[in-house]
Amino acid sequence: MPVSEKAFAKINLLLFVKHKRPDGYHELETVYQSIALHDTLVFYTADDEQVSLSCDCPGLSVGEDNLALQAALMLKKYYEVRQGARIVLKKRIPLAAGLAGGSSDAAAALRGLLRLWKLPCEDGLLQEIAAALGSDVPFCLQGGTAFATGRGEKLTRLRDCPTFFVVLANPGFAVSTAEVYRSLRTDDFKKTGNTKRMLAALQKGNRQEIADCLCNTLEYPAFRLYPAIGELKKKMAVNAPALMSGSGPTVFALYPDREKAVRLADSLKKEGIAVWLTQTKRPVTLEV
């Protein structure tokens, strides 16, 4: 029987970029939040020992540079699995959008193949593989709401965020994460939010305080490089708190009720902007 796994996108409610580390990464403080928008991965047993990946998105590589395939091959190696697998990826999260689509696919590949190959769930090993794949993958393994430090891989589970309806808008072009980080200026690091206040707001489940604490250091270089992202945020922030997710270019707006979120989504669609209406998501349960 095939196995199916959903790969949920994420937004960053807070992303505070700090100093550059000796390994070339920046030290981060971030609050990850899963949203219901997702890709779907279906896993089939193979007649040989090979692992293959196919996808319904023509613009996405299905070679070994794809994180989901990398995750599958690493899991196979670590557990010394002799069985193969065929993975079918149904892509719905936009590419290079600051929503961790690739990282979430990789995490879903780990979860799905644990089930397909009937492997024991060794949390320490899974986290090790996830961290080797990318900074967002450890969070995407379980999702929900989490505070992260380091390069994003050191996680602390938080109380589930109260439900928000989330309007995602994408200006229609990809952003280079590396370029955004390279374009950070000294003054950008001083324009920070209040991490302690955000964590306290989440602990209390106070929607208004959470909205007031939204902050992303990477907005400053991203807006300089791509002014259209800043303009999009201005449109979305008229009636709701809005923020760029990750390194962009996707901008999200948070609403406590669906009706107002639908109105914003409809108005953006009329302007020809790519829009998704979704909501915050609770953690994924590892079914093994």
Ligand code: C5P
Contents of the next structure:
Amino acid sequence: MPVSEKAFAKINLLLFVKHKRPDGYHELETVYQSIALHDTLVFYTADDEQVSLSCDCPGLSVGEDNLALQAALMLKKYYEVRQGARIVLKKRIPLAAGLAGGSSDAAAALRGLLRLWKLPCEDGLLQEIAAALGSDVPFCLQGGTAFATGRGEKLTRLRDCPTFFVVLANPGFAVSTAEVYRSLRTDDFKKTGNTKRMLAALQKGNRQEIADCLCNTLEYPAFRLYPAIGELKKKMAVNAPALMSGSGPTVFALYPDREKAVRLADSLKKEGIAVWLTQTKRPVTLEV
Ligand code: C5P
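With the form predicted on its own already on screen, would you show the form predicted in complex with cytidine-5'-monophosphate?
Every component of the complex follows; first up is the chain already shown.
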């Protein structure tokens, strides 16, 4: 029987870059939030030991540079699995958009193959494999609302965020995460977000306070590199709190009610901007 897994996208409600570490990564404080926009991965048993990936998105590699395939191969190696698998990916999350699409596919590959191959779910081992794949992958294993430190892999689950309708807008180009981090200036680190206040707002489930605490240090280098992202944010921030997600270029706006979100989405669409209307999402369960 084939197994199916949804790979949910994420936004960062807060992303505070603290400093550059000796290993080249940056120390973060971030609040991840899953959203309902998702890819779907279907897993089939294979006749041989090979793991293969196919995808309905022509722009995406299905070779070993694809994080979902890397995840499958890493899981197979760690658990010494003799079986193969055929993975079919239906891609809906835009690529290189700051929404962790690739990371979420990798996490869904780990969840799906645990089920297909009937492997025991060893939480510590899974987290280790996920962290080796990328900074956002550990969060994507379960999703929901979480606070993270380190390079994003040290997670604390938070109370589920109250529902927001989320308008996502993408200026239509891909951004390199590494380039955005590389372009941080010393001054950018001084513009701090209020992590404590955000965590308290989430604990209380207070939408207004959550909106007041939105912050992303990576906006500074990203807007310098690509002014179009800053202009898009300005447009979106007129009627609602808005922020760039992750390293960009996607900008999101948060609404407590659907009607106003639809209105913004429609007006952006009329301008020819790529838009998605979605909402915040609760965590998935790791079932084996
Ligand atoms: O971990 P991941 O492979 O997703 O990171 C992509 C790139 O983003 C890294 O190679 C690094 O340049 C940058 N990065 C960083 N600090 C982080 C996360 C990512 O400098 N905390």
